[in-house]
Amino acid sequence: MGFIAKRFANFLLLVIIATTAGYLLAASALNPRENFLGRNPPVPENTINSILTQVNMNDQDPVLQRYGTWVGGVVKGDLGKTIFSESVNEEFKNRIWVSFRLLILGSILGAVFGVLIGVISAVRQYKFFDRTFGYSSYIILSTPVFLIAILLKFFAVFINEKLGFTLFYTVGLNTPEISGFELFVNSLQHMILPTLSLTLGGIAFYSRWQRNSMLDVLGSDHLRTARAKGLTKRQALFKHGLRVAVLPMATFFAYSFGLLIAGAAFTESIFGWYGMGEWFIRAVNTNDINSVSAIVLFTAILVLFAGFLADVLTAALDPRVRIR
């Protein structure tokens, strides 16, 4: 319990120093004035400077004095208004479970089936199988999430043309016109291409670090002493290979999982969900400091509790790491 407490203090104490440079960042880089330049006709100075100060965004004001203001409405629960006078909070709910469902969908996905492939692909070392995923992964490694997102939409629309009805859905959460079971499948139709574009990345990823590990437990000690006390590849290899081998996952969990949320911004984009990486992308293109300051603080809470997970569960695999 001492080792979970300490790693949790940790944890709040980088959500803060995260938040705080994100939001003195925003305030620095961004400038809400300009969503009022350039209209006819012109906006009054006065009416700017009332419209800023109301909202918390007034480059006039002390940037600390922003900051203040913004840190303790988040302690009650509020994240502020939004450039143009609506509530973040409202904003923020609208948003948030449409992110996590690509999110976790993603990341668990990503992580279960990257971790099974580069097993595999460690004990059939050098055969079709690890050739196979081994020059897969090497490619999707090398290629943008927002490039795999759109050669998704036209492998879709290829598939859908050849069967002769829709299968895949490119754009949107759902189609609104339906209800009930109807609705239910339609969604996870649209859920399969956004899911599929974050999901490869994490199989290249995992399957590539968890087949290094793999091979490097093979050739190991405690191994070759396990078969020797009579236990068959397959016994050693799952009760005492895989437990070490899995170990480093869980460290690059945490900082899969942070590349996960940054590839959402352009995957929700370009399949039109209105999740938080869409809105982060929104916010940044109208100097909103409040709004991305919110998004700043979702990330870095969703990124350092995914790692303080991976030192929960490392300690749990590895007891050495709770004595120490």
Second form
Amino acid sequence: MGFIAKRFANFLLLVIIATTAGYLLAASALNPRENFLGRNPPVPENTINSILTQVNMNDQDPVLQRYGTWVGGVVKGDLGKTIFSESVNEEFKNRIWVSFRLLILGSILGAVFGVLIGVISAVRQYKFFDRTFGYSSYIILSTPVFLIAILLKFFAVFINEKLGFTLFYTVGLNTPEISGFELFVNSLQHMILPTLSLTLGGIAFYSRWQRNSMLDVLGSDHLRTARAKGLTKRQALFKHGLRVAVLPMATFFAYSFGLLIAGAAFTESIFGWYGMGEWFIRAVNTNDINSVSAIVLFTAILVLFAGFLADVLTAALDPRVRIR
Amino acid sequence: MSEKKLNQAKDETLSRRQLIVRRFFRNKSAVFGLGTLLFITALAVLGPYLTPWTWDLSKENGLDFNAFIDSPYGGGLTAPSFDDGHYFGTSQVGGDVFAQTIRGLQKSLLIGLLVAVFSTSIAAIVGATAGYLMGRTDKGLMWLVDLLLVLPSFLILAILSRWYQSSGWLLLVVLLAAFNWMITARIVRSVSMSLRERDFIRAARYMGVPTRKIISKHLIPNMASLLIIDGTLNVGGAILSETGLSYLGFGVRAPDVSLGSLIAEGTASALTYPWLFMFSGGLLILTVLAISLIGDGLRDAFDPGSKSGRKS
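Same protein, the form predicted together with the partner chain this time rather than the form predicted alone?
Full complex below, order starting with the chain above.
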């Protein structure tokens, strides 16, 4: 129990520091005033100031004072206003599930298939399966997410043309004005490409590490002992090998979650999903400090939660960690 | 010691290097990677001399007005052909795609290389200091690493994009390096922790060699192979980060071009005019692939026993 409590305290501290840093960076690098300058007819300075003050982004107020106001709101569950004087909370609520779907599916599918492929590759080292997936993962890891997404889009349009009907949709969450089962199928058709473009990288990433880790375990003494006491190869692998080999992946899970969130920004903007990533890009481009900070907070919590989960998972799988 | 023995020792130091080189060149994929990278580098260096056109649209040779007359697609678009000197075709405004791709390639390669050198150096210094000194310094530095890993570097760099876009791409290099060293630093740290218990480091410490000198003269040179491998792989990572940022308009921005911004420009009409993004995209994948093949080949050559690659 002490282990978890300690990790949680550290977790909270890091979230606070990361968000503070995020807010201060955004507040000093982004310039909301820019949005109102150069308009025709010109906006009077007083109007600009009063709008900016109202949304707590006036650069004439000290940064720390603005930060104080922002934190005061966040503690009460109010993330402030966007540059367009709308509620950040509303926007957050509308977008979070779009991203969550993508992130959860992306991380789980990536980890599960990656680990599976990695284990099989290790067991069948240098065989056809290992080579095929080895080379493919090299190529996928060398391709940035946005290029994977574009190429998938290319491929989908080609398939659709060949089939004569739309199997894959390349824009949006679902087609409007349908409901029930039709809507479900339609959403799935929309979901395949974005999820795939986010997952492929994860699969390649995990499979390479899992293969290496599994190869180490396959050559280890304790697996030989397990065979020596009479277990079959399969039993030894599943009972004693896999558990040890999967352990290091937990750490990678935490690291790769940050990458996944960045990847989601590309996927969402390419496939026209109005999620958190797309919002982030838009917010930076419109100097929307409060929205940027809300997304930074969201990201910090997610990444650290993934790290926390990885720690707990490691402790559950590896009794040695719990003693420390 | 007899002269014979000395000579033998000399042979052995030589043969280690030879051994590494031989192992590297026996690795087919590593040789393929090296060949590809050499070809790409040659293309980036010699490319501008192969075409009369220039990447800069504001220059005299930047725009081809004949393309507007010849274009079967409207605007200044023409498909790749050798007849009119546009090997990769022309863009909507009549710019030569080959010249722009070469410029983007130069930029991306240069940024990748510089970022890798900087970030690997930071990683070596921070990791070695933390691993050698241990205790409070180690805790503090590793906490900093943890903190920097909380926020994806992409997020921070996008927020800071206004700064470096107004003051040139060198600041982009510095910032990319500043948020790219953490994982290598962890690996360096764990290696330093085991090296510091070795006799030669202990001897140096007991002889009163100052800490800074031990780290720079004894610790870091002994991790050279690790740093070379990680440095190589970091080039690929840096190119991916840079092109990603440029793709979204947060990196290298017009009028200058990088592979990322070229791909972004080309994707709007990728389906109908594939030559606009095909070459920059292909070169990007090929470059990063070649670099990672070289990096892994180097690792196998330096340390043939390691199956698990990077140990953290």
